[in-house]
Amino acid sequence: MEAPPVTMMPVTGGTINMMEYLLQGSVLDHSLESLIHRLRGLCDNMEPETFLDHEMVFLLKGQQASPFVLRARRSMDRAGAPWHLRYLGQPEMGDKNRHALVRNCVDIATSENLTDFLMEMGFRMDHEFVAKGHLFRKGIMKIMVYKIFRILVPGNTDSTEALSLSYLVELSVVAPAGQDMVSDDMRNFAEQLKPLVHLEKIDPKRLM
């Protein structure tokens, strides 16, 4: 799966601090087609992009209380596509006026020896999974509907089983810091998907 498009703006020095705005929910398998039909009518691309990705989550434990986490992802159905390395910061949950979870986001394309490089740097793989699903776009918003598969034999992506009887649904926008108005657009879009799916601002810490 390709990285989300980066907002085009001039850079006069340093880097742009990109943030991910996120709403999440889930839909049972038997409701998938109804949701896809609704998204076809609402989104820019009537026919969704499909993806089949293998993701590995790496941890680096140091002096800090929680380990440093990086995610390495590769496409399994697009030959020659680059690997992607992703860092996701801690969610900023404090501002109740924001209608979406907000966290720092860095996503870069890399060469195929990414996992070897991470291991040499001292990271260790914590877990891995396969994600298979559909990708819709509405302006700068990205809507992913996908199922997660557990890898039964470490490193063997041909040996998998579905983790649940539902699909994850994620509505996200990647934009420069301070563009909080995008969460209003996300909330309005999410309202149009009810009652098929309820997309919410979910704090990952509550799931642990």
Second form
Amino acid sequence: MEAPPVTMMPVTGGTINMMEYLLQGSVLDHSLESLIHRLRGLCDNMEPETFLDHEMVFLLKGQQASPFVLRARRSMDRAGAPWHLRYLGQPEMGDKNRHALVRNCVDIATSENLTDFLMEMGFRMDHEFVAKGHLFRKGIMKIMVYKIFRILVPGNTDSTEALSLSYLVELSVVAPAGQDMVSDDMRNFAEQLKPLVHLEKIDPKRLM
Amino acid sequence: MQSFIWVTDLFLLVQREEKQLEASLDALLSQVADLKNSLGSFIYKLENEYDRLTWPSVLDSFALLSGQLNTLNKVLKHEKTPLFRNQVIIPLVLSPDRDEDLMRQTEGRVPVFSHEVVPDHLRTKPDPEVEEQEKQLTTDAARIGADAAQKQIQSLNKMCSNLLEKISKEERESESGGLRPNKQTFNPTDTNALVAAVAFGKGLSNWRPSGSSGPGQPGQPGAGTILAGTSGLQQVQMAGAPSQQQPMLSGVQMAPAGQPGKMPSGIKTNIKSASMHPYQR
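The form predicted together with the partner chain is what I want next, because the block you gave corresponds to the form predicted on its own; please supply it.
Whole complex next, starting from this chain.
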């Protein structure tokens, strides 16, 4: 079922459609330090924030070919933090001039029994990984530099191995639908990180 | 009468030639003076500033000298220049006394026009050793033959152009990459791998191809949740059949059972249809 682009849908039910604007790139391990220094200089002045998250991706398979995907994320180093449930829609492929990947985004904070709830609903876990890295902020932009670890024994987050020798760098903004000037700001910020990192919009369908 | 005209013609010709000679001599003189000056400054630079000298500066001096020699050659080859080879210089008077005029003209370098000075300054042939070497070279060149010589010239030209090309390419490439260290700071293949991993789990813990149609095998963690292989709607329709062991069977049973409408993919609508038709066959 092809939904019309979310930016055209009216605001109903009291919620505004939030869109996630995304630019991605990567940096090799040995250049991580220089990237962190540059980001500390460019971004808002805060204590450097690190995170260790465990993300599980759940699928609900229906009659349609494309299953419904939900992402559940929990923090492994912050006790008491709520779980984070996220829905990400298909990237909108309209405007070639738009510099960032745009997709519909719904974020919900939940309690700890999220996985049980999803299982009861009919979801099944497709894959999981551990993300460990740094978080920076600049205004409404969020920059995450993290390493993805593959979980060797399902369910056991202690036995992990790194997926590659690079850190993934993501520049994202969650903003109401229709604010395309956000992508210009993102592109200007991405220019400042060159030539260390090349942030660009990467279409995941191309990599399937 | 004829002879008179012929004599005047000859006279005019000689005059013209004299004028040409004088003009070309003047040009030659100025060129040689320039060359002398640049040579002098280069020698000074080498002698006095040798500890501060850089290779580009030396190259500049050489380039200047080469340019001046070039213009000198052009002046000599100029069509208006008479063949100096045809002129002969004969010393008329040799005296061991100082000659002020000569001193002035040569800027103090030749004070006396005597028999020591004349052989060096009026020399037309090169040194005997140099003459020998030149003769040797000419005989060698003649011995090779025209074709082989041409081939050698061509190969030399080709090698020079190859070298020039390599140098210019290296310069271009190093200019862009010389500002940052040689190592790459990111790897595009890694970028793609990481994005694929985050987007749909490529390379992560599951080896099942993602997006396969139909209910898959229950090889998932949390064996107790095999129940999840079916939806609430199905379970109800199968009226208590043990759905745990046969998720495939349930899939087959589902299709012909004819649910009320298609199974939509949104959560909200799922709940809606379940609540509307809880126990319908």
